[in-house]
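Coming up is one lone chain in structure tokens, specifically the form predicted alone.
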Amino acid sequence: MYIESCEILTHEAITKTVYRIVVSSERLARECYPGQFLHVKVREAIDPLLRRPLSVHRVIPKKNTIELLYRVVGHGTRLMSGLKSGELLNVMGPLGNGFDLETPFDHAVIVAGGMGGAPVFFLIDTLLDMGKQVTLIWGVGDGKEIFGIETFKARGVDVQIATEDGTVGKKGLVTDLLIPFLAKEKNNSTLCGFVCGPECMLSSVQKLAGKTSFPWQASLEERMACGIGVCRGCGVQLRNADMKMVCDDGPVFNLKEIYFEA
């Protein structure tokens, strides 16, 4: 774990609240690994105190760039957004323990909510790379902050939306894509399961997961102070009744070992 300051290469908005920024640094090229996340200092000042926890949305190594996904929610991020190309940006990491990618299997099915789109990218194109079949199951609310699978598509990702407005793909929820798809392949020893989003979406899937023989690790969103797991404060509870931290220990899961309440 290192402290850089990476030049803004660039910085855009995706849809209205949605930014993607892109840093360069070979160091964190060279070791990110999916599924871990930068702590991201929006400024050289004391407001705000804290550091924004943001997952490596996509990696390319041969230009030694690293793509940042996040929402503009409050007033760090809202600071964040008014950045421009040629500052710099303070980044500790990389950070926490990504997806375990030695688990025998063939086909990866991901199942991703919202801004869980985020750490998503990094992980297909290294599944796709590692020469593994994905599906991408992805829901949203607004059809406006589905962007970039048309690039899947064309490397063969099998690609579903289901988005509430029913302006792309199914309109209703990602359960509602996920519920045939496991019907058929419930079963299926050669699949493995990925699914980053809120704790909602994450308690309905663990649901369905829970009647599936194939493993799954969910990616946890959580806020977090420092990062390190030395604060304490951004605990998750599992079935057994251990407290690990989301930080320290994940972000990543065993997603039928985590305990969500009813």
Second form
Amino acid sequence: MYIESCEILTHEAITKTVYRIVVSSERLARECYPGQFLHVKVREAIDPLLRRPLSVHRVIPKKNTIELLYRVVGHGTRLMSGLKSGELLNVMGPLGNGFDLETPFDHAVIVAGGMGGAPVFFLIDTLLDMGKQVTLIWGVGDGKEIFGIETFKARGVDVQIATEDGTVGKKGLVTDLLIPFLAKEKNNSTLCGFVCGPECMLSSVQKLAGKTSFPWQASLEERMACGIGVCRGCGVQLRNADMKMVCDDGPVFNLKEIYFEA
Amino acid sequence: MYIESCEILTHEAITKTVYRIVVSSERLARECYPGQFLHVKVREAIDPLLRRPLSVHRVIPKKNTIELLYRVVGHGTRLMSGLKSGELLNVMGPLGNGFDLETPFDHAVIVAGGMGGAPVFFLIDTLLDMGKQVTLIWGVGDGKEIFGIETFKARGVDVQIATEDGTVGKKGLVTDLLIPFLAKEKNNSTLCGFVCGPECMLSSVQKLAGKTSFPWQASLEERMACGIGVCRGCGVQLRNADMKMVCDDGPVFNLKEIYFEA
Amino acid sequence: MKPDLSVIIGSLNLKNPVMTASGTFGYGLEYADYFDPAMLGGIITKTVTLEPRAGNRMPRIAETPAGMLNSIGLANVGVESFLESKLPELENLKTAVIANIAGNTVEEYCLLLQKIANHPRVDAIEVNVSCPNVEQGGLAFGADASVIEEIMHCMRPETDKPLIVKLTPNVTDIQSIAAAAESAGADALSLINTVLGMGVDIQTRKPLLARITGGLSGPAIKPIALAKVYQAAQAVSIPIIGLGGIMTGEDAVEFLIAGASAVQVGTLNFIQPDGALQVISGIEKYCIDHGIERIQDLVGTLAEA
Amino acid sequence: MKPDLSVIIGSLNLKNPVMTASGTFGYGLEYADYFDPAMLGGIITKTVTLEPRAGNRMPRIAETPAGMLNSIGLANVGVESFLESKLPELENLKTAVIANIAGNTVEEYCLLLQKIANHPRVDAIEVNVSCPNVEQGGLAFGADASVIEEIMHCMRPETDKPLIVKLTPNVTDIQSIAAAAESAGADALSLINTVLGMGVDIQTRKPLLARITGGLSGPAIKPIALAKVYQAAQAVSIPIIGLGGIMTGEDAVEFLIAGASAVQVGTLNFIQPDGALQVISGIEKYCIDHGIERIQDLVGTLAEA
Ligand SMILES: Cc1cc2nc3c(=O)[nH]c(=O)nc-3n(C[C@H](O)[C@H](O)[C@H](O)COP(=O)(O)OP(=O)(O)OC[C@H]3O[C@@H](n4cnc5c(N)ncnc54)[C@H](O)[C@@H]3O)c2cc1C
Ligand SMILES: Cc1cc2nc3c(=O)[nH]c(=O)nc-3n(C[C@H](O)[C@H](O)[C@H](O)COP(=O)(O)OP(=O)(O)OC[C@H]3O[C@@H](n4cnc5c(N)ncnc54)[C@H](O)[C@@H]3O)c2cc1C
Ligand SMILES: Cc1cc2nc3c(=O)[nH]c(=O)nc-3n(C[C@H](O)[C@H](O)[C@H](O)COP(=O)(O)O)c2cc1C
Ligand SMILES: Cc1cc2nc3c(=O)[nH]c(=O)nc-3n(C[C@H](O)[C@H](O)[C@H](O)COP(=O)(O)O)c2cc1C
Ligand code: FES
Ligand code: FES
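If the one shown is the form predicted alone, what is the structure of the form predicted in complex with its partner chain?
Next comes the full complex, and the chain you just saw is listed first.
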């Protein structure tokens, strides 16, 4: 939990709206673990005022680099996309409680939707290093947003892709791939599920997960101010009526405990 | 009176706090005349919100370039100093009524203080082209801010410098040079006085000018919003109790008519 | 398909919902070099008073974070000169002209109305009871529902043209004031006028404005304006014209959804002389992208969160 | 020479004039990883209520131009847990701890005060009568001078510790409210709490906050806060603690010159966790550069323009 101005090493567009930014930080490369996020000040200015939370997309410890993968959706990310290598990126972090990888399991099934793909790369790298078996079910709207999967395949990951435009993998949603997977595996107690994506996807996966006998971890998003549990802005409602803070108690929660309105 | 996004050709520091920015605009090069100003949006953002008025420092018609000379004094000029060549500078202009050079005179005495030097270069270039005799009395705090005077001297301008730090020319204020000049010339009706600088200097020169028999034109500064006479924000009080707008009625006024509080 | 952007405010038909705010667009033609003002939904002229006014002492503008302060103090040519030299210039301008007036007393409001209401080029009257920068009347009037009622009772019988009351946000309870203006006969409300603010030059320890406090405008006040518009819209059934910090078509759409039937742009004009046009085209684009055929279908459609 | 930054608020001695604002600094130790909170002039803890509160529905924060909206709704652990688990953690913290309280009724304020006033770690009490995000009490209390008087009359006899009343800017006349709080026994005033604001998501047409309106904070409101501080300072002789949009030492100096004896920083903490320290060093630098030996010599020294 520190603030650091990290040098931007590279910054490239993956698609028209998705960018990858690589920054240098020995400390972050050492401290981050999968599922955590950085709280980014996109520029030194009072507008945009607040920091932007972005998941740690990848860590390359040997190079002391941290990667973020983000989509331009509004004012802050649009400005961020204009940053040049050599400039500094001011970040707070690592923040939040990432995925629990201590829990006993052999096989990880990872369901990612849209920009939910961002934290998944770091997660998979770590799981493979731990010797776990990995199935990745990744769904996006536009097939161009699928990248990097050949390397995962080469390392033994079972990669299943769904795209809404049908240009890569199956035409459809992640649930179209998850349903057949779970039909076989739902009572396999050596599994652990991981899910990252928009709320509507989390909520559909929750319904499916409810019928499985293994645990599920979900990474949530909520608007944030402080990023460390102080402002009480980023609450998530649990089914037991408790309210937790996404930034501080999460962003990773037990999927089955989350209360979704829809 | 248009808005234009002009390409920045060069941008260089003259001293630690004074910058010269050269932009390209065929239209501005054609339309600007000495004493007018541009209203500059230093960046596309809501902060800083307002445009910044900057005098046309120089025009090179053959190159279709316009130069601005500015000092970093606050938020807007600080951000402006970070602009790079190749970027665009959004300007409104040319605005305001510049110097009246139609009025009959043979010899111009130009008194400039601090950043009041900015518009003077364009004025001198124009006067020399018109075949007028020119005396420039230029005072600054820091001798490093004196530049470009050799060219003027070579073209026959009588250049007299006062610096508060004494590093160039006479140690002192412009009035220390103006007083001896006026001792000789105050009843020379072929003269016309021009004065640009901070209010305290204008006010001292006004006192001296009151004893001369020739006319004086002064370029004023006042905080501006619209720059075109609409917001009524940039008033200047005249001795006859009239209020005029610096942006629209000026920025050049008859020095003797201005009412100074101090 | 082009959406229908037209708006009805009382008996006034506007071709689109974007007007330029009083005090930020002169007497209507000052920006004509930058664009044709006939493209606007309407023009609201600078507040005129019975006598010409030079306004307050300098400095009377200053910049603040994402905003600006002004204490102009209703500098204007006076109603006579307005009638004789300003309005006639607008004779052939094909857009609504709304004259904005302010008096020092209730009687002055009436007198001003009598002088301008019958002028053929005055399509509606905006009653400024909310200027924070004058000694008499101004904000103090606008904060007092009973004074607004008095002014309206005195003006209402004098004209059938739309009377738009411009309210100040500097009050505890905008709803009771809005309701008072409505029941006293206002055809529409416009809000907000500027928010009371101040700044200090720490080098000289002088206030940024000679008058110390002034009116804050610009993007900084947009959330405040939206809240006031929303609250007023819950309290009255007459149309509301929303303003305060509008810089883009998107900003304007926020006001429409919150309950405004039309909008005004103020400070934007100073920064981007043709900004009002960009607001119009931004609204139009939003309607096209969202399949909205008539802008009026958007008004007050705030969904539940 | 180091300037003397110490400040006296009633019987409270602060080592410097910079405190962290209620609701933006947790219960005092949340930012301890970023800097030592003992370096602050004081800490104002999150508003506590009689019962624990989860707060309002999500979303309850949003960004606006140079500002942010919140409708947290006083989410807090409740006074019992505050006394049992939060205050004891601050036992050895070498800075002033000011507990902020809010009740739904006048009686609740009293009850809360009785519970906390004798706790040795409570150095002063800030009375929040200005939260815009609750159904009962809150802003409605703070806008009513007589309710503030009632609350003060009930609390004042219970303690000798400084009672600081935190006022809302959402009122027509801050001066009468400030004066009422003073005459009812307040030792100091803090202002401003957030300004009522709102935003709309034009894609979904939903309000940015589930509760529709919320409180605006951050740089956008600085000019409004300065005006309120200045006006209140003209109306009372007790010390004023100024806040609203302070991001730098320079901003803080503006408040001091306008009449505040001390300041608080709120939203800044979220953006720059050690921002409060930078505000302190900025003030110190200003004093050195301007030859000010005691910070108190700066308070209320607004010059004529
Ligand atoms: C823990 C966490 C991790 C995230 N990781 C990633 C990531 O790796 N890649 C990625 O592309 N996006 C990620 N997001 C979403 C990302 O934070 C938003 O897309 C971003 O803040 C949008 O900012 P903006 O200024 O472009 O959008 P605007 O809409 O202009 O932002 C306005 C405000 O809303 C907030 N906001 C808008 N969308 C979101 C959102 N989805 N979640 C949270 N706050 C939001 C902004 O932070 C800002 O405060 C993550 C969000 C969280 C909470
Ligand atoms: C007609 C005219 C011509 C000018 N020409 C030049 C020039 O050629 N070179 C140059 O260096 N400066 C010139 N100035 C002054 C220049 O406009 C200011 O230095 C500049 O606006 C400061 O902006 P800032 O954001 O850095 O300062 P800040 O102090 O942060 O600005 C705050 C606000 O005050 C205004 N302001 C501050 N100082 C002045 C000032 N002296 N005059 C007018 N407004 C001010 C700003 O425009 C802004 O609105 C001119 C001013 C005028 C009116
Ligand atoms: C320089 C200036 C002058 C103004 N003069 C007037 C005026 O004469 N009459 C009036 O009703 N409002 C006046 N206003 C207020 C605006 O019409 C508008 O209500 C306010 O600026 C908020 O809108 P904005 O944020 O879009 O500027 C003035 C505002 C500014 C900035
Ligand atoms: C997220 C958030 C929560 C807040 N909670 C409280 C609170 O519990 N009690 C209170 O008195 N003020 C609360 N405030 C108001 C602040 O203390 C402060 O008055 C306001 O934010 C203005 O200061 P700023 O602009 O420096 O943030 C809160 C403000 C924010 C932004
Ligand atoms: S962002 Fe402040 S509590 Fe989570
Ligand atoms: S800057 Fe608006 S009138 Fe001069």
